[in-house]
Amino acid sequence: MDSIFNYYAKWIRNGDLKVSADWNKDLKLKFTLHDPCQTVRKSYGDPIAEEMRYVLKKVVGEENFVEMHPNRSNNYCCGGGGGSLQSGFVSERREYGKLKMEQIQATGATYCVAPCHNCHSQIHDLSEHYKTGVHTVHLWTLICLSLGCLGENERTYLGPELKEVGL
């Protein structure tokens, strides 16, 4: 068994994803990785963590990636896995997932990506809760609009800087 994001890796190594950052350019919107506990601490340790922001890199340019910190197998959960999503404890699970929130504002990154997909939906809560303006996006959406094959309909979610992106 291995994770989606090491193969993601390994085909735009090898040339079988042809991903560019060429579409962040001239916008050059900053990007943060939320390192998922699931994926990172539990499961597959600090290669996966290379793996995802080398891929990260490659989609929206080294330059446009910020760091958080802590990060890696040391970053802090975010609050949603786990169940919390679905446990009706909405207060204490957006008071526990705070401290992510303020991690992630002090990049000063536009957008938070996020892995998994309960990271995802706990992060973009966060965000509308205590009202940051950081956007969510998976990575899979941003290889999909690194390849120029992200549909209309695959945007919704998106801020408003990057809903006509390559259309």
The other form holds:
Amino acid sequence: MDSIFNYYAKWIRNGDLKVSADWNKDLKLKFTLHDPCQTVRKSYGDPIAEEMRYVLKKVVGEENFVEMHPNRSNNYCCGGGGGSLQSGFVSERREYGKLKMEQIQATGATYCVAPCHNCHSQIHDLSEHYKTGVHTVHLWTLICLSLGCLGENERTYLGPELKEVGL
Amino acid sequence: MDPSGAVVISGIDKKLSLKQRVADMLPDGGNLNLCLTCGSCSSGCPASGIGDMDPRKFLRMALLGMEEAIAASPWVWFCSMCQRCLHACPMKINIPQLVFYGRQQVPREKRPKGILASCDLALKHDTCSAMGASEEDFRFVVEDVLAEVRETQPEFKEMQAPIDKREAILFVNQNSREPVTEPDEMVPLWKILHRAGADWTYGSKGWAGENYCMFIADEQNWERIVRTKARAVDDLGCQVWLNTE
Ligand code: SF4
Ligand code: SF4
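Alternate state requested, the form predicted together with its partner chain (shown: the form predicted alone):
All chains and molecules follow, beginning with the one already shown.
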């Protein structure tokens, strides 16, 4: 049992995945990272949080990564876990997520990377609901972007400035 | 799935009151003095204040035997069992586990319909998909999407998305939402695995990443799903069960 984030990091380190952050050199788009509770605090701890950061910095450029606070094992839950997205308590779920939204906004980043499906759905919903203009993306999207192989139909969650990059 | 620490499932008697459970959980037979009332749990809990409840209050109400007041509040469904309070608590008091017990106090059919349906749907097929996708549904969508990518993106014309490839090193799981509602989102993952030269496979059984039976606090079926998935990995002779989220 392992997480694919450890593998992403391993493949980048050993050269199997030749990622490059050149696409963001001039764009300078800022990315922050949400540490999923399930992956970090509840399963693999801070070491995997470091691996996710290693991967993200490699694909968007170190200078374009902005940390949110608190983070890693201390991160706030987005509010999408524990079945909340399915429970039907929508306004409570959004109230819960307000803290996360403020945390993201404080970074000034245009993109929030949410490498877990529940978190992605919740943060995406928060962003629309609170109209923050922050885009919510999966890590795999950015890895493919940095490999120069992200297809046209695989850009649903990217903002307009990235719809054409590397096509 | 990883049992995730908080949800210890061994030997629980469903008839136990929350008071008894919290007493068992606290060291020294439930001496509330061990809770320093420092409020670290509540101050860092995003669910604090929603529905006029917070983790410290919940703990105290449980210990005081206020079963009815707890049962009258849906707060156990607002808490996401994220364990931040446990992480912050100097006494390591496992409030999310208490929340899990609190969910169990609610009769199964009265628990939130959406989570319940996701658990029940996952029990329909050995895929464990909370959206009820069958083995055939999954195979169809994977093959369909792959064929299109191979045709329209020439540099990936050799790419594979194997299902039930015996002895592959990695058994990769996938959240149901991708194959069911946004299949193109599977493609970047395949591309990464392809570029990295990974020896991987999906399983027609046990491919789904999610497990809502845990959240609906149905231990028996939660375990059944974990076992079905683990068996799928073993039956294919794969070495690593790889979580993609
Ligand atoms: S596990 Fe529940 S009570 Fe504890 S911090 Fe998370 S949401 Fe709050
Ligand atoms: S953090 Fe722990 S010790 Fe402090 S109030 Fe909460 S349960 Fe009690």
